[in-house]
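Next up is one chain by itself, shown in structure tokens, the form predicted alone.
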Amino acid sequence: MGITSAHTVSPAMRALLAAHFSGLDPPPIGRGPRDLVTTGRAIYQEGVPAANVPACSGCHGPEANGRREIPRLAGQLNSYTKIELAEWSKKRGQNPLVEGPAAAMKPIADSLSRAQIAAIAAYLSYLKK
């Protein structure tokens, strides 16, 4: 078997898939650096306020569970999100006349700090879905 594009699948076919890996529960990955997860949770649950960083959890929810257009952070592999976030700028937002979850995100983004993105990603990579 042969391995499939996702531009060569059907949309019918996209619509089952998506709908069968969204009620997919697997136990989040970790991977992050667990001494980074207290310092990770703050931030998510307060936000950095010398920054003007708001907390995350005001948009992607307590849980990290996400809603309609604003994702699910819980359970993300630690390496993914360090990179989503330290790469915002160059991969989402760049648009100033689009709004939406992406261009807010990307002040967000630029104000945390390497440090800070780690600490944000190892958190989230423990949490569940």
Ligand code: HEC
Given for the second form:
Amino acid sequence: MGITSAHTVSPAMRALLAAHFSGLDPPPIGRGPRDLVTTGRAIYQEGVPAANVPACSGCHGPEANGRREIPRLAGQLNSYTKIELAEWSKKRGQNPLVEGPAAAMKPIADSLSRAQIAAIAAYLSYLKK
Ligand code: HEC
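Got the form predicted alone; could you also share the form predicted together with the named molecule?
Every component of the complex follows; first up is the chain already shown.
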């Protein structure tokens, strides 16, 4: 054990392990799972009508570049977008006096499911910064 344990992995086992890890196809640092991008794009561009969630593109822009007080979302870190949306009320929604477009984000964030948030975050993470 210890020092010699690596040598107990046979070449065949090593090949299997290598195939396993390359098959996981990890996304680049800061990006979300590629297989969520299509769903994320649909939510971003069209919203979730059934949940009264408007299209994100309506405010943040079709390319998520933002404008004036509306922040840019394109190229944002996957984990950052996920946390901000999932914990919106906890982190920013405390002040009921805040009005205007910023106030519009609270019901939007609160209406998104974890799966929808994950898809949106993945989509945004692949857009050009
Ligand atoms: C009515 C306009 C509007 C719509 C629609 C809208 N947003 Fe926003 N969003 C804003 C504004 C304004 C802010 C800035 C809020 C603040 O600074 O507190 C913001 C902030 C954000 C942030 C935080 C960005 C950062 O850098 O911290 C995220 C993430 C976000 N929006 C995602 C979305 C997603 C995803 C959707 C669609 C499901 C969406 N927004 C729809 C107006 C909008």
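What we label the rigid core is the largest C-alpha set whose atoms superpose within 1.5 Å from one form to the other. Numbering follows the first chain given and starts at 1. Computed from a prediction, not measured in an experiment: that's the story for all the values here.
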Exercise for the section: Determine whether the C-alpha of residue 15 shifts by 2 Å or more between the two forms once the rigid core is superposed. Expected result: yes
